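What follows is a single chain, given as C-alpha cells, in the form predicted alone.
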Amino acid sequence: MSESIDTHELDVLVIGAGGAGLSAAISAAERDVSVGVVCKSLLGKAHTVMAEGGIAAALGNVAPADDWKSHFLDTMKGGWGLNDPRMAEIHAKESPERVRTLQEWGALFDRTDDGKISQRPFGGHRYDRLAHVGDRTGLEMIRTLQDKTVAEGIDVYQECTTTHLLLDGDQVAGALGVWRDDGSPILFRSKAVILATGGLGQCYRITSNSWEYTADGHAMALRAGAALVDMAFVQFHPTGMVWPKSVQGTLVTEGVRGEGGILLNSEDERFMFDYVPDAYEGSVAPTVEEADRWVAGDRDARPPPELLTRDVVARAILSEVSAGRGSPHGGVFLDIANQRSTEYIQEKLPAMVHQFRELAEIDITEDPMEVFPTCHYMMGGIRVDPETQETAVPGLYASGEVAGGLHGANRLGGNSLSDLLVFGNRAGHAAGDRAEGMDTFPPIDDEDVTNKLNSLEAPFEREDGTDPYALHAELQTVMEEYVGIMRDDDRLTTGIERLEDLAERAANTATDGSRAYNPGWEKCFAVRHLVEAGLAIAHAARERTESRGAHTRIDYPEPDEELERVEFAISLVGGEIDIAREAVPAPREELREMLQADTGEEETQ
C-alpha cells in the first residue's frame, strides 16, 4: 500500500517551519544526513513572527551586570519554580551564542550607540535583556532562518498537513499527511522526527494564534506514547486587541509597556499599582515617581507594575473589567500616546503603529489602545529530555512551544524566541546524530498506513456526521467558559464532561466537496486534535488544586507548598487519559544554592 503513495525518505523529518523547526532543520543538516521540513502553510508563515518584542539573552550589552545566572533565576522565578532547572540552565547559558549566530546569518538587530546589539526591558527580567529589531523581532528571525534553510538546500514541503505519526514497535518510523492543494496523501519514511508544531491557541475563541495552531504535535505525540506535562498553564497575553472584532485577539507587544506605555481603566486610574502580588516574596509596589524614573532610564529605580509577569497583568485586567471599570469594548486602555513623543513611538514601535493604523484605524501616537487578555502561548507540552529534546518515544523529538519543561507555570516575555533557537538547535543535532548512526530506515506497517488513510477519508463517507465548524465553535465556548483564565472544580468538572462529549462527536465529523483546498476536511482533523488538547488542559487544571502562575483556581486562591515541585504528566493508557503526579526534576547543587540565595531579595519585576 505505502509504495503507491507519494513517499519520501528523509533521515530527519521536521514537522513545523517556525523558529524551532527551522533552527532544528539547519542544525540537523550540519550532520551528514538528509533533512526535510513540512509546513502546514507557506514557508515564513509562522507564529514566531508574533513575538515582536525581542529575544531574551544575557548578552550584557546594555546592562553589563547581566549574565546567565540572572537569566536563569528570572526564568525560574517567573515560572514559579515549576521549570525543569536543567532546561532553564541550558537556555540561559546558550541563548547569547544563538543570538550571535543569528546575527552571523544575517539578522539585522537594532544597535546601541557603540554598535552592539541593543537590548530592551521586558516584564519579569531584572535587566534590559531583549535583543530586538524594533517591534518586529520575530519576523526578522524567521526571515533569517528561512534564508539559511534555503541556502543549505533543505527540502521544504509547503501546504502539507501532517495528521499521524508512524511507528515501528515503540520507535518512530515516519509520518503521514495530505497535500492541501489536491488532498492526496503523502508518506514520509524517516529515522528521526522533530515536532515543532507550535501551540494550541485555536482551543480558545480570543487568541493571538492563527488558524494553523491546532495542537497537532501535542495530539500526535500523545497517541504515539509520549507524555504531556504542565498542561494546566495556558498563557493569556495581557494585551490583545479588543476592537474591531475582525482583529480581536491580535497581539499588542509587551514592548509597548517596555517603552513606557501604561494601563488605565475607564476611570482614568493607573490600576496596576494595586495588583503587585503578595505571592511574590518581597514585592512592594513602586511609587509613580519611581516608575517614571525607571522609564526615563534610571535602572536603580523600581520598574513600573505594568511590567509584572504576564499572568499577574492578565488577571489584573480581567479584575478591572469584571468590576465594571472596563473600556467601551470590554477591555482596558493601553496608553503610550501621552507618555512618549510621536517620533519616539514611530522609531521604537513601527509595527504597532502600522498594525493599529491599518487594522483598526487608530493612531497609537495620538490615542490609547483598547486591550484584553488573549490566549497566546502554551507553557505545557510534550515531555522531553533537556539535553536532546527526545521524547519517551525513541527517535521522536520536540522543541519550541510544543515542548514542555522550560517555562514552568508562566513564561517570561522574550524567552520564547531564545527557546526556539536553543532547543531547536539541540533537537536538530540529537536527531541528526541518531539518523547518522542508523544504517536503514525503520519499516512501515502497510496495514497501519491503510487504516490511517481510511480514517482520513471517513468524513467524506458520512452522511449524518458532525459539522466540524460547529464543533470547533462549541469547543471554544466550552474552553472559555469552563477552562479559561479563572477556574474552579465545578467549572472544570463540567468542562471535562462537555469535552468528553465533544471527543465522541469529533470522531464522527463529516464534510463534502473536493479534496483540494478543503478547509472543512482539514477542520475534521484539527478539531479532534484540539479536543484532545482541551481535555489534557482541563484534567491537569482540575488536578492542580492551587493557584500558581498562569493557573488560577478561585476555589484555591493561594499556592500550595505541597505542589511547589509537582507536575502532572498526562499520557494515554488503553486509549484513556492517565494522570500521574510526579516530582519536578531537582536542581543540581550549584543551581539550588543560587535559588536559595535569590529567595527573599527585593523583587525586581
Contents of the next structure:
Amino acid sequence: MSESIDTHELDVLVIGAGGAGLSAAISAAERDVSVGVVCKSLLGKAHTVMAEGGIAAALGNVAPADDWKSHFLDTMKGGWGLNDPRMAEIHAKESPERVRTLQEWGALFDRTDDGKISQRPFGGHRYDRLAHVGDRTGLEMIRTLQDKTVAEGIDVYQECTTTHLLLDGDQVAGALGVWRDDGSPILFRSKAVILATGGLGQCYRITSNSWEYTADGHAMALRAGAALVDMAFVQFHPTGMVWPKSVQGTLVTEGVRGEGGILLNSEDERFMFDYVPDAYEGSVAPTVEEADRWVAGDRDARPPPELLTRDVVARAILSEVSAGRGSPHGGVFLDIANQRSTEYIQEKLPAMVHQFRELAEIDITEDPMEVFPTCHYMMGGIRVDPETQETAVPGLYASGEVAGGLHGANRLGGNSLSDLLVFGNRAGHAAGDRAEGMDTFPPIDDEDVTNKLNSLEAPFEREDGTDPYALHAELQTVMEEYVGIMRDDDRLTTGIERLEDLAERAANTATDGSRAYNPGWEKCFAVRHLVEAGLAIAHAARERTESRGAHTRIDYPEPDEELERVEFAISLVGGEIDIAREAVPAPREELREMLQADTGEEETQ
Amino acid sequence: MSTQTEGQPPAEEATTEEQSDEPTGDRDPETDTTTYTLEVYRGDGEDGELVTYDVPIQAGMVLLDALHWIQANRQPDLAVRWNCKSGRCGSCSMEIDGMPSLSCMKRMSEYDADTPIRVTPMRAFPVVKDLVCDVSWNYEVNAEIEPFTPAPDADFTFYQPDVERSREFRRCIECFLCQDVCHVLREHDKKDAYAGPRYLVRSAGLHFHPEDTADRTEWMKEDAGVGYCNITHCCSDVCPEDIEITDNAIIPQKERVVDEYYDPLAQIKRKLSDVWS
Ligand SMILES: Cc1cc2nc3c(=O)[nH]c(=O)nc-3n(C[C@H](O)[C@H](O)[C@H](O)COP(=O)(O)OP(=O)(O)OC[C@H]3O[C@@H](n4cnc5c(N)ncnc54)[C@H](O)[C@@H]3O)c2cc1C
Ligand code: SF4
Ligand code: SF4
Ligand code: FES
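What I would like now is the form predicted together with its partner chain, since the data block earlier showed the form predicted alone; can you produce it?
Below, the chain from earlier opens the complete complex, with every other chain and molecule after it.
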C-alpha cells in the first residue's frame, strides 16, 4: 500500500514552520543530514508572524545590569516556581546569542542611541529586556527565518497537514499526512521528527489563535507515547478586543501597557493598584506619580501595576467586570490616548493603530480601547528533556509552544519568541546528531499506514455522522463554561463528562465534497485533537486543587505549598487517559541559592 | 476587463443555489442582523460558477466572517485561506467586486446590503479551488533573489534612521495583492520575464539593510525584468501595508539599473571587473 503513496525520505522531518520549526530546521541542516519542513499554511503565515511585542533576552543594551540570572529569576517568579529550572536556565543563558544570530541573518531590530538592539519593558521583566521591531517583531522574525531556510536549501512542504506519527517499536519512524490542495496522502520516512506545531487555542471561543491551533502536535505525541505536563495552565491574555463581536479575542499587545497604557473601569478608576499580589508588593509603583515617572523613563521608579504578570491582570479585569464596573461591551478600558502623544503612539504602536481603525473604527490616539481576557497561549505541553528537547519517544523531539516545562504556571511576555529560538536550535542539533548516527531509516509498517489512511477517509463514508463545525462550536462552549478562567470541582467534573461525550462524537464525524482543499474534512481530524487536548486540560485542572498562575480554582483560591514542586503528567495508557503526580526536577545548588536570595528588586549600581 | 489566465475559469453569471426566506438587505431586529447576498466563486481551475448565498451579518463583521458563516452553515468544503484575521499574515487575499483585497479587513458595512457582492479568487494565479489560488510561483521567484549578505566583519552597529530606510519594505505581509493587480502579470502573464512588485519590494528591503553588501542589479535587470514596470502605481494602490511600492521601491531600482548599465563610465568599470574576476 505505502509504495503507491507519495513517499519522501528525510533524515530529519520538522512538523511546523513557525519560529520553533524554522529554527530547528536551520540548525538540523548544519549537520550532514537531509531536512524538510511541513506546515499547514503557506510558508511565512505561522502564528509567529502575529507576535507583536518582542523577544526577551538579557542583552543588557538598555539596562547594563541585566544578565541571565535576572532573566532566569523573573521567568521562575512569573511561572510561580513551577518551571523546569534547567530549561529556564538554558533559556536565559542562550537567548541573547540567538537574538544576535537572528540579527546576523538579517533581522532589523529597533536601535538604541548608541546603535545597538533596543529593548523595551514588558510585564514581569525587571529590566527593559524585549528586543523588538515596532509592534511587528514576529513578522521580522519569521521573514528572517523563512529567508534563511530557503537560502539553506531546506525542503518546504507547504499546505501539507500531518495527521499521524509512525513508529517502529517505540522509536519514531516518520509521519503520515495529506496534501491540502488535492487531499492525496503523503508519507515521510525519517530518523528523527521534531514537533513544532504550536498551540491549541481553538479549544476556546474567545481566542487570539488562528484555525491552525488545533493541538495536532499534542494529540500526535500522546498517541505515540509521549506525556503532556502542566496542561492546567492556559494563558488568558488580559487584553483581547471585545468589540465588534466578530473580532472578539483578537490580541491587543501588552506593548500598549509597556508604552504607558493604563487600565480603567467604568468609574474611571485605575483599578490595578488594588490587585497587587503579595509576591509583587514592593516591586511595582504604589502611586500614580511613581508609575508616571517610570513611564517617562525614570528607571529608579518602579513600573506601573498594569505591567504585573498576565495571570494577575486577567483576573483583575474579570473581577472588575463581574463586579459591574465593566465597559459598555463587557470589558474594561485601556487608555493610551491620554498618556502619550499621537505621534508617539503612531511610531511605537502602528499595527495597533491600524487594527483598531480598520476593525473597530476606533482611533486609539484619541479614544480608549475596550479589552477583556482572551485565550492566548498554552504553557503546558509535551514533556521534553531540557538539553535535547527529546520526548519519551526515541527520535521524537518537541519545541516551541507545543513543548512544556519552561514557563511553569504562567509565561512572561516575550519569553515565547526567545523559547522558539533557543529550543528550536537545540532540538535541531539533537535531531541532526541522532540522524547522523543512523545508517538506515527505521522500517514502516504497511498495515499500520493502511489503517491510518482508512481512518482519514472514514468521514466521507459515514452516512449520518456528526457535523464537525457544530461539534467544534459545542466544544468551545463547553471549554468556556466548564474549563475557562474560573474553575471549580463541579464545573470541571461536568466539563469532563461533556468532553467525553464529545470525544465519542468526534470519532464519528462526517463530511462531503471532494478531497481537494476541503476545510470541512480537515476539521474532522482537527476537532478530535481539540477534544483530546480539552480533556487533558480539564483533567489536569481538576487534579490541581489550588490556584497558581494562570490556573484559578474558586474552591481552592490559594496556592498550596504541597503542590509547589508537583506536576501532573498526562499520558495514554491502553487508550485511556492516565494522570501521574510527579515531582518537578529540583534546581541545582547554584540556582537554588539564587532563588532563595532573590528579592525581585533591581540592583542599584 | 482582464484577459484570461491559464487555469482561471471565466467568471460566469451567478446561479442561485441558496435562498433563505428573508428578503435581501433586510434587518432582523431579533438577531440584530442584516442579510447580505454574496456571489462566491465555486470550482477549480477548469470548471466553476458563481454561487449565491444569503448571509446574516452582525455589526462589525468582515467579509471573511461571512465566508466562515457559509462554511459553517451552508458549504462545509468552501476553500478559503486565512490565519490571523487582523491583516497581519497576508493569507486571505481575494477579489471583492473585482478589487484585490484582504477579506479579513473588509468590513461588511462598507458594502451595500441591497447589491450582491461578488467574491472571486485572485485572477493572476491559477485556481486550486474556490477562493484559493496556486501562489507557488511567487515562492519560486523569491528563492532566486540573493539573500541578505553582510560583510564578513560586519559589527552590526547602526542607528534608527538606518533602520527606517528599509523598514517600509519589510512591512510586506506577502499577500500578493500587488502581484495580482499588476497588469504585466495579470493581463500579459509575463511570469517568465517579470518578478512583480512584491519582489522589487523585497530586494529594496535587502538593499537598504544597513549591513547588506550584495549587488542585485543584474538580477533586477535580467531576471526580475524591472524594465517591464511602466509605473502605473496600481500595486501601491492595493497594498494593505501602504507601501509606496512604485515610488519608493521600483523607481529607485530602475534608476540603479540605468546608472549601472547605460552610464558609459559604469559600463567600462563593469567590463574591467569582468576581465579581472
Ligand atoms: C497575536 C499574538 C501575539 C503574540 N506576541 C508575542 C510576543 O510579542 N512575544 C512572544 O514572545 N510571544 C508572543 N506570542 C506568542 C508566540 O507568538 C507563539 O507562542 C509562538 O509564535 C509559537 O511559535 P511556534 O513556532 O511554536 O508555533 P507557530 O508559529 O504557531 O507555528 C506552528 C506551525 O506548525 C504548523 N502545524 C501545526 N499543526 C500541523 C500539522 N498537523 N501538520 C503540519 N504542520 C502543522 C503550522 O502550520 C505552523 O507552521 C504572541 C501570540 C499571538 C497569537
Ligand atoms: S507600477 Fe509597475 S509593478 Fe506596479 S502595477 Fe504598475 S506596472 Fe506593475
Ligand atoms: S508589497 Fe504590499 S501588496 Fe505586495 S505583497 Fe507586500 S503587503 Fe502585499
Ligand atoms: S487572515 Fe491574516 S491578513 Fe487576513
